[in-house]
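First, one chain by itself in structure tokens, the form predicted on its own.
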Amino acid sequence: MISDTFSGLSRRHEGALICYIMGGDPDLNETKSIIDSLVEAGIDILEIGIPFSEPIADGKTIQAAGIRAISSGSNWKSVLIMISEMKKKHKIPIVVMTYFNILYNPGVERFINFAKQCGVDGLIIPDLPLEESSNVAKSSKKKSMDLIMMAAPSTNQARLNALVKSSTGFIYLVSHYGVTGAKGVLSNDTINLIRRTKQSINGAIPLAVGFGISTPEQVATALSSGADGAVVGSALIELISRYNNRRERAEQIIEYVSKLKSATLTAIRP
């Protein structure tokens, strides 16, 4: 489903807008409302975090969202059940982003089987090294679930080739060193990184860029530099956290995300 989405967007000369939210922030019922707003605003792929107590790749914004989700009683199973309810309502690819311990505790195969039953289309596991991913990759492949690998600014060509070979759905390019968090602008280093990575991948798999993207201008720059998709997370979570009133929050999400999506329509694609 993820590859089909990218293929369809490519035929229409669009980039993919991928939005990240934390499952259970501020609680699961409100998460459902937030997803409704994101779909209405036109996102192409939804990325949902499963809260974890030691999120090493997350900046303070997403860490705070994880704490709120855990405090509301959310866990891996309740988030997946929530996803199953939303998949019946919205036909949109859903990717789960979480840490390996969340899979390890119930067992990798059990987690993936349940996630597939709930309609999850792909997995991103930031703390799962390529060298230790074979068990997850095997279980994911058995269930036709994409395992999306992450490439860093320091990833060399040989390792990138291995990541491309092991990844399905898309490659997630981390745009800068450090943790997640909105940035003011995309630096020239990031633009050059996107261009180099796109050239190195040579069309083998779609390339999505995340960490630091928060504005329509940054989305357009990422796509114009060669990315097939842009991931927006921290800025969206910051916006969500400002509003307790559901209607007001929905209006703000739709206004913000619609502008992000519009940037994927107008970006000059290479």
Given for the second form:
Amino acid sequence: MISDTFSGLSRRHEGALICYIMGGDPDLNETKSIIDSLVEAGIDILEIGIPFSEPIADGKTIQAAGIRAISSGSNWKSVLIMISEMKKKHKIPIVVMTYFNILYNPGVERFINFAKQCGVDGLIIPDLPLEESSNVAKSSKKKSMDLIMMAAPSTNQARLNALVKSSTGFIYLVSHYGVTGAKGVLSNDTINLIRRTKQSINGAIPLAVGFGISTPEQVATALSSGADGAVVGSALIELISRYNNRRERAEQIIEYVSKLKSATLTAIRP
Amino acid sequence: MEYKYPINGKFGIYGGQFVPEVLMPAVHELEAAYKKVKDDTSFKRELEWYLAYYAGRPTPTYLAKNLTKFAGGAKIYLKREDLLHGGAHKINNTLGQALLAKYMKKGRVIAETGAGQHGVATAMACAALGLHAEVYMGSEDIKRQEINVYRMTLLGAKVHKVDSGSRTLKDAINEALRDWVTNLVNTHYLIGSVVGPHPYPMIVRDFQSVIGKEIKRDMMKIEGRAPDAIVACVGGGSNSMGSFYPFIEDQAVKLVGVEAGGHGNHSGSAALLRGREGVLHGMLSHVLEDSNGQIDDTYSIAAGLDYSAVGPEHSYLMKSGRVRYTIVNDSEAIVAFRKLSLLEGIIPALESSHAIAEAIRMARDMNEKQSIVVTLSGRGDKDVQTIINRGD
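For comparison with the form predicted on its own, provide the form predicted together with its partner chain.
In what comes next, the whole complex appears, and the chain from above leads the way.
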């Protein structure tokens, strides 16, 4: 499903806009209405976080969203059930992002089986590096669920090759040394990193870039540097947290996210 | 022996490297650097020099005659880590890792601290070795341990206040990991206990094993044989791991780890006995969590035991049955704290007081020919205010 989305976009010379929100921030009912707005704004892939109390790869914005979600009572099961309702309504691929303890607690196989039942298309687990991923990979393969591996600026060629081999759906490239959170512009280091990684992957799997991307300009730069998709999270979560009124929030989300999506249509792709 | 070097970074199923991809090259680099220096003569000589002349090793293994008489059974010896520079065993590890950082040419060192003991020991080692130290500490802990914050500052370290989560040790570790992810090129993360991703549990254990080695040597000299039991407290588990490790293959020596029970019932921070297997801070180990996998906040009167998880090698030693773990509550620890102060003129850290309470209990069921060594991991000056505030 995820790879179909990327190949469809590629045929139309478009990049993928992937948006990340926290499941249950501010609560699960609101999350549903936020998803409706995101779909209306034209996102290509939806990434939903299941909150974990110790999010070591996340900056302040997503940490705060996780705390709000946990205090609203959101947990792995309730988020997955919410996803199953959304899947009936929207055709969009949905990827779940969470930390490994959230899968380990109920049991990896049980978690993945339930996620599959709920229509989840892929998993991103930031604290599960390649060396620890074999059990999760086995269970997700059995259920033909994508396991999206992350690459980073510190990843060398040999590791990248191994990641490309084991990742399914796409490779998630972390744009810089650091945690999630909106930044001003994409640095030259990031641009070079995207170019280098794209070249090394050599078309074997789509490449999406995340961490620090918040503006249409950054999305366009990421895509014109060779990425097949861009992930926007913290900036969107920040925007969502500013509005309590549902209609106002929907308008704001649609306005912001439509601009991000437009950037994926007009970016000059290499 | 599989105890010695964790296979694929694991002690049985426990341990591992559950960290973001960006850190994988860093933990690999650390492991390679450690393997290189571990048997290197000049590294070992330099570390021994600092341990002897800076930290004050070896520490005595002291026969506590009055405590022994009070308990009325086995002889109770105290391994006096409280006499080390800084007042706790923490310096054994910080000197080792700071020296390792220097060999790795990393000029910046970061650390987490709960009560401030590890932060102070890091600041000391870094000052002595000419490294720049930055310490993450939860804002709740900063409030409770103002003096330690000031000590760190005096020693030249920068203290970062952590306002996320429960604002205690686990949040300080999260924040230190986030710093490491951002600055790993020039930064060594100096973890304070036998926790975190491989190779940390092994490295910290090895640096703390000097405690157990000295116990072994001293007891041979004094008693002509190994002790019948060794008792040490377990938070993250570094002083206990260091005390136990040289005795693991000597099955005749009973090894007892004491976790903190807090107010009793289900408070406390006994991750081994009351937790479940889970993944936190880069390791698969026992953690205290709710039914959905969210990590619990913990409580103990001893700040150094107040942690939601425990070192993975302890999980392994519990499962294999080699070490017996037990729980001592706040109130029992305070009784032991007062007893040792009155009987021996030694004010123990509240952490170590948990181990003393268990040793008194055990000594009563043993005879006077037998001996127990309790690791007195630190001195209790830092806890005097806590005791005054309780008013009991």
